[in-house]
Each structure stands twice: as structure tokens, then as C-alpha cells.
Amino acid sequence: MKDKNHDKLYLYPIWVRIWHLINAIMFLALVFTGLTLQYSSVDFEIIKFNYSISIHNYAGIILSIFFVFFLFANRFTSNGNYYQFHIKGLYDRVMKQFMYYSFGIFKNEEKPFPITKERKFNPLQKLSYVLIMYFFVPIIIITGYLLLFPDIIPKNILGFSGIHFVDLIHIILGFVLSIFIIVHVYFCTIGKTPLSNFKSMINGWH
């Protein structure tokens, strides 16, 4: 479908947009409550400790449920095709996109991998999303459930206290994913206009 100026692509079906919205809200709730749990003290509570734990736990459970939904939806719809990539030539493709983000975009060079119906993500996006959604998110969910039921955590892991080891992995991944979100939001602002990519997640059209 075309408008007066450019091709319009319907890339974000309603289920992707709903999942994305809920995922974003739950993740922001997890980041905020996670920070309050990490840095609050007896003398200074950003949110009451019990409230923060409850919100964090419920948000984590909801996020994990929608993550399972995401996995099944990607398995049984064409959206999963966007997360598949070939290893051969991957480094060159990723570096080409990285150089564009680092220099080319500021010199108004053409995008090396423009968005099409068959290619929603450029190579750097695809690699990042695959690592985040199929590696980091599962680990942070698993460690989160282990901390929710600490009795099942081994007393010792690699010579360290089991619960402290699991907690450390959970916190590190929390910070990694938080950084990813900041970078993700930044890159969303470099579309045709600063708000065009955000509008895409509302109406589904790129």
C-alpha cells in the first residue's frame, strides 16, 4: 500500500503491539521496583519494601506469561521469520550496520539494510533482539522464579552461596536489559521523524 510520499508496510499486527505494550509496562515496573529494592534502606524507602516486592513479583509473573505467548506466537506465525538469520556473513553485515549507525547516519547516507516486508530488522537489530529475547530474558525469568522460591536453589554454586549467585546473575541481567531499553528507545527516535517509529507501534504501519 502506498501513500502520497512513500511505501507503507504493515509490519506490526495487533498481537505484536499488545504484547510490546504489556512487555514494556511490566519491564519498566520491574526496573523501577528492582532499583528500589536494591538501593532502599531502613532510613530511606522510595516505595514501601513489601509493596515493592509484591509489584516486582507480579510484574515478573505477568512478563513471563507474555514471554511464553511471544515464543508460541513466533513459532506459529510469520513473525518468527524476522528472528532467523544466517551465520555466514553475519559479522560483515552487523559491522556494516554498526558503521552506518556510527557515521553514515550523520552524513545522510542511504540505509545499508532498508526495511522491507521480508526484512523488518537490520542485522544489528536482529542479532540484538535474538540475544535479548532468546537468551537474556529466559535467564532473568528463570533466576527470578528461583528467587521467588529460594528453597529450590542449591546451597552452593561454583563455590559461592547459591542464593547470592542467582541473585547476582539476576541483578546483572537486569542492568544489561535496562541499558538495552535505553538504547532501544534512542534508536526508535531516528526514524523518518522522531515519533514515526513510536506511531508504528500504535497503528501497525511503518
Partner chain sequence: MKKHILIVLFLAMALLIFSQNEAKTSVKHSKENSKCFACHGAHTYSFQNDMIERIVTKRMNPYFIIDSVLYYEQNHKSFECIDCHSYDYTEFPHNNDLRMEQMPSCLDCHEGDDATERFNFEEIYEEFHESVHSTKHSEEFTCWMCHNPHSYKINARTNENVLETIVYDNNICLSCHADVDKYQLISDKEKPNVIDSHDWLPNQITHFARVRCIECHAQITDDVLVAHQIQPKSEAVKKCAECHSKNAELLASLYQFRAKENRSKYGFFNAAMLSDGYVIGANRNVYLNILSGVIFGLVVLVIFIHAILRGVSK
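Take the protein just shown as the form predicted on its own and give its structure as the form predicted together with the partner chain.
Only a single chain is listed, so you will not see partners or other molecules.
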């Protein structure tokens, strides 16, 4: 679909935008409450520990429900195509994009993989999104649910307390995903203007 007045692509259908918005809000709530839980203190509480627990639990459950929705939507709509990639030549493509972000962007070089209707993500984006959405997020969701029902966790895993082991994975992945969010938001400013990608998230047009 092309807009009559602009040379723009309609890349983000309404369900993607709603999912993305909810995902973002829940993600931020989880990162914030996750930090308050991990670094809780008697002397300084931004938010009460039990409130943090409740918000973290509810946000995690909502995020996981929308994650399942995302998996189904990607399976049954063309949006899933954007997450498929070929291993052959992947390294070269990713490195090409990496070199562009590292050097080419400062020389105002042409983007090596411009966005088209068929290519919503550049290779580096695609690789990171696939890793995040199909590997890290499922693990953090599973470990999150295990921590929600700690009695089902084995008492001992690899010599560690089972809960401790599961929580370590959950916390490390939480940190990795938090770093991803920071980088993700920064990369969103690399558009025609620093705000153009954020506008796209609202109106769907790129």
C-alpha cells in the first residue's frame, strides 16, 4: 500500500502497533520493577517491594500472553516473513550493516539494506530481533513463570539451589534485554529525523 501524497510504506499494521506498544509498556514496567526488586533496600524504596512484586507479576503475565499472540500472528500473517533469514551469507550481511553503523553512517553513505516492503528489517536488526523474540524472551518467560510458582522448581540444579539457578538465568536475561531496549530506542532515532520512527509506530507509515 502506498500513500497517495507521500512516498511512504505502510509497514506497521494496527495489530503490530498495538502489540508493540503493549510490549514496550510491559517491558519498561518489568525492567523498572525488576531493578527495584533486585536492589531493594530498607532505607530507600522507590516503590514498595510488595507492589513491585505485583506489578512485575501482572506485567510479566500480560507480556507473555501478548508474546503468544505475537507467535500466532507471525505464524499466520506475512509479518512472520520478516523474521526468516538464510544462514548462508548471514555473517557478511550482518558485518556490512555493522560497518555501516560503525563508520558509514558518519560519512552519510547509502544504507546497505534500505527498507522496502519485503525487507522491514536490516540483517543486524533481523538477527537481533530473532534472537530476542525466539530465544531470550521465551526463556525469560519460562523462568518467570517458574519463579511465580517456585514450588515446582527442582530443589537442586547443577549444585545450586534450583530457585537460585532459575533466578540467575532470569536476572541475566533481564539485564541483556534491558541493554537491548536501550540500544533499540537509540536506533529508533536513526531515521529520516530522530522522531520519524517513533511517529511510524503511531501511524504505521514508514
